[in-house]
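Shown next as structure tokens: one chain only, the form predicted alone.
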Amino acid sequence: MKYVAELKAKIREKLPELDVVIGWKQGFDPVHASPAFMTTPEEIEQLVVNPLCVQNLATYLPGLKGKKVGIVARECDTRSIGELLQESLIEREELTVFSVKCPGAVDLVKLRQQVGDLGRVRSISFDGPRVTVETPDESSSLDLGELLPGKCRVMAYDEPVLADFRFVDPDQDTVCREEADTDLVALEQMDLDERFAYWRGHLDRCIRCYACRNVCPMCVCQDQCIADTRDPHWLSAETDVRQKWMFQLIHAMHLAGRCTECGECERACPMDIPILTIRRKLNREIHELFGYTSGMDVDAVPPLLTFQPEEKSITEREW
């Protein structure tokens, strides 16, 4: 990205005022980037911004409350920051947001389907919408648009929800798209028996690793999570599908109207369960009932975190 040098310079300028700046750096192999916690000028030099930087760094912010934190965030990531601010889980005066134009994101599951074993990838490079992958056997030129995760196909953000400093490559097009959410549409067209079988099949693969919970920026009660508590004992350690289903539904309901659809739950799931579809469905219901979209207005109060004696769109008294 053309703005990376400018971004590094601004972070170096602001670093003396901050305890840490969160960004990305090259990971353990060519196809992974890792979160970077920068506290020295030398660490800033490791900063990278490219389509392999898929983690939503807002996940780390509640754990750093009380510190002066800078964060590098794509436009969609700022929606999670906005929701955390709405719920007073972080403080605006402690936060410096370095907003960057999103270069797109690579779904490693889709990349694996294209090139095979990712462990054999020797290098990966990006040139606009093209992705070049080198393996010992061949060089593949792929379309970045075909490697986007599902979240990037159904929502596009051209503007950050909030930003202290913004970095944009004027020659860079928005990669994300505004397409129909075909997965959710297909699910809604199923009858109840088909839908039950669909989720039973997917959730039976769940191994209760809780990666979806641990990576979620809005799951902030992990020390008192209902999945772990034994007093009261809501969930057993049994591995039957009923217990897996119970956990996933509780998790989804706790995120109703709060989920910012960042897709981290689905990205982290080792069993490729389409967890985000559940959250999207609940978000659509919240939007229809209350006209609310999570994280988009830092001054708004999430509808399920407040109480109104009368809701404009809920008219059960008229029945």
Partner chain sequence: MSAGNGRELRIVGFLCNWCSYGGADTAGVSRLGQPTDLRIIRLPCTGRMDPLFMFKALLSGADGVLVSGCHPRDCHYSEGNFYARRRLELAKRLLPTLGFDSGRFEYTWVSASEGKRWQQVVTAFTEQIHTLGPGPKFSH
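Having seen the form predicted alone, I'd like the form predicted together with the partner chain now, please.
All you get below is the one chain by itself.
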């Protein structure tokens, strides 16, 4: 991105007032970027912004409450920041948002489907919508649009929810777009038994690593998580699919009206379980019931933390 030089200069300028600035740097191999915690000018030099920078860095913010933190955030990431502010899990005065125009994102599962073993990738480069991947045997030219994670296809963000500084290249278009939610549509075309079998099959593969929870920017309970506590004892150590299913429902329901559809849970899942679909469905219902989209308005009250004595959209059962 052309704006990266300008971005680095701005972070250098602001660093003396901040304890840390969170961004991305090149990771352990050509296809991975890693979160970068920048406290020195040398570390700022390592900052990168490209479609491999997939992590939603807002996840780190609640743990850094009390410190002066700068964060490099794409438009969708600022939605998570908005939700954290709505819930007073972070303080606006402690935060400096370096908002960057999103360069697009690469779903590494999709990349692996296209080029095979990612360990063999020697280099990957981006030129607008073209992605060039080199392995020892071949060079492939791919379309970034085909590699986008699902979350970038169902909701488009042109502008950040909040920003202190904004960085956009003059010729840069919005990459994310609003298309039909194919995962949800496919699920809705199944009958109930097929849906049950779908989840039973997928969730049976869950290894209960809890990566989906740990990466979620809105999961802030840490050791208090009821998936871990013995009192109350919601989940047993059995490997039964019901325990895994229950864990997903705990996560989904605790995120109801809060989930910003950042997709981190599904991205982090080592078993590629399509768990974002459950959250999307809840968000669709919340939108229909309460006309509410999480994280978009820092002053809004999340819908499950309030009520109307007469609920216009809820038709109660007559007996």
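Positions refer to the first chain, counted from 1. Since the model is a prediction, treat every value here as computed from it, not as a measurement. Rigid core here is just the name for the largest C-alpha set that superposes within 1.5 Å across the two forms.
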property: Flag for residue 17, CA shift 2 Å or larger between these two forms after aligning core; result: no
property: Per-residue C-alpha change between these two forms, residue 310, threshold 2 Å, rigid core fit; result: yes
